[in-house]
Amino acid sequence: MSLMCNNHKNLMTRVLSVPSAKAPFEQTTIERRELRPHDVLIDIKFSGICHSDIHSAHGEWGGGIFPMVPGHEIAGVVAAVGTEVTKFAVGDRVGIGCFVDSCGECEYCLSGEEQYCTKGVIATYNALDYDGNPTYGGYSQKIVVTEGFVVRIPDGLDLDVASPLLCAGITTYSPLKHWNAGPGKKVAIVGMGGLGHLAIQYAHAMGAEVTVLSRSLNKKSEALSFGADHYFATNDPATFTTLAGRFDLILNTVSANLDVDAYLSLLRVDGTLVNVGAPAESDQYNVFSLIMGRRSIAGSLVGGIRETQEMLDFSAQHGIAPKIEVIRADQVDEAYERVLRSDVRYRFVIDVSTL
């Protein structure tokens, strides 16, 4: 079977893609679009495996346009460069994360926040460009972007391990940053999971004061290797009267639903409970949990390009990274029923040479 793109030509590359909602994964070709002056060829070397990967081929978020190929933590090497490309070179080392695609004109845009374009931003794999053909996304030996999506991935950076900061780093990093996690600040981590295991790490790095939140005292000491400076189990009770009105930031990274009320008791006067984990079932809270201490509750999406990039440059100076487990292509569906079991630590990474 060959997944066609409309108007696009010549450029033929394996993928792994699923025919519809919940199917096993099958070995495929799909057509990449030739070249246009500002597109760059990559070669994919590893893609991560995102827990957003496998609501999206589980048909679980609506809509999905199948058959799908997932993937939006993509490390690679440029092979060929459009005629008028400017920023990268054939052997450049180089990522794609969540978007390919913005209007590049709104106010979002123009002020380096694609994520957020009002005339909405164009997926990396299950969404339809503006000619309306199907993105298909890094579980592939090839993808074609534009250089304005594209990152350079700096050289203290592994592509295995560069893979998964593509959008779990990005999408911790980003509110870390804006709601001014630094010296003089607490911050919790709810989970200690592929998003909570480096929201950790760059808490840490920004100079916060760092307090993970799980569910069980299991990953204690792997969190405070990785910088946490307090450690305490959600599933006591204690642990919610203990920590009353302390901390200034919670950022929320995991896709259950939580005690909003019990989570918000926990903040300062000011303080922001910050979701980044999307659970499927709507969350509910008490309106004067926020009245009382005029707290606020935020989500936040991934970064822009700019951010992206500001992200990988970090994280290459402060030596942060995910704890990754490579993959085979032959792989993928055990990791889907894997992740779904939290049995991993802390991200799938597949490569892509096995395909």
Ligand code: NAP
Contents of the next structure:
Amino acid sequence: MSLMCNNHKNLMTRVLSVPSAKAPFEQTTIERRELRPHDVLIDIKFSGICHSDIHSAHGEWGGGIFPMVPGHEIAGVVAAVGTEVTKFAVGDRVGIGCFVDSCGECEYCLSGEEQYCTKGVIATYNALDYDGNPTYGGYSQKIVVTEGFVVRIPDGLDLDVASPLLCAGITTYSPLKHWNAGPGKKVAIVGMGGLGHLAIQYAHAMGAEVTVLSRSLNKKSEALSFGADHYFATNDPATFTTLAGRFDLILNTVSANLDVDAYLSLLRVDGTLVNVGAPAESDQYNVFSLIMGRRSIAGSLVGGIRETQEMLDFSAQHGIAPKIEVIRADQVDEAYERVLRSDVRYRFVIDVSTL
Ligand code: NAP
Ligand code: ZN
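Could the form predicted in complex with the ligand be given as well, to go with the form predicted alone?
Let us now look at the entire complex, which starts with that chain.
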């Protein structure tokens, strides 16, 4: 059948690969696996650059598998399908996020929260799959993924702006929903980068009163344009006295360690500080910051496949999209430097055709 792809040569793909931690990217070629019955071959069009790619490629989280092909914000078009694929056909516009397999049997997989799979979810890159083969991510022209881990990109979303939603979008949408951001709730978003600028849009669309806490006043006008009701600079100590005891929910999207006690002091009684930012070093806090206000500290990992589809549909319906800068494959090293300097408004997206 013409839709089948059994030709070995078709599965060779150009990639951007890091040979060792912190090394510059190299353009090279790898071979994707031959299609199994439930696999989908995707021609990748755009791949977003998440700060997690940088933590991983720099070996900051430990245990990096090199050479590494990062990228878990993948948008493309189905090029071929396996014999038993039912959800997708050639030509469909699709996305892949942060993981590509899970056991499918544990209580979390069965409830659609594959990211918490007890056997261990298989990350899109920098992981070993259940056969022991390394996974390679989206800085690549092609990828082969089992259909259960592929989502559909709604017509209202262009592929370039859709790509960052596959990680930055779901990572902020999921905890905002889980902790009931909505009418009557005061929500703070800490850090206005790739994740943060989407979090503002989701929290606003869910009906919450949204406050942005960014280091300086530089991003204020854009924060308001994304739907923020209030904006404060955290480099001004007065911010922490003005906002004491104010928030039901604080979503921390910062890639570095924060003064946790200072942020806990901004929560109401029963308020929750949810961390999605994942710095390499451990955070510290004083337990009295929790006790005195029955407050909680929590964390959240991306979101399940079903919720990722819901987030894409919600984004299309509410006109939510990241603000992106599309770059060529030979600009990725420079883009990493710029993300580390917070010199990005607000997500770099690689045009994979330049590979
Ligand atoms: P990003 O675009 O670099 O944004 C991070 C923001 O944090 C910056 O824009 C900046 O905001 C603030 N920031 C940076 N350095 C800081 C410092 N030294 N002190 C205080 N604030 C600082 O990164 P991202 O792609 O949004 O990712 C953010 C974090 O989330 C990363 O650690 C990433 O690994 C993690 N992540 C976690 C998950 C998950 O599932 N939990 C998923 C994806 C990403 P201002 O300029 O506004 O202050
Ligand atoms: Zn990510």
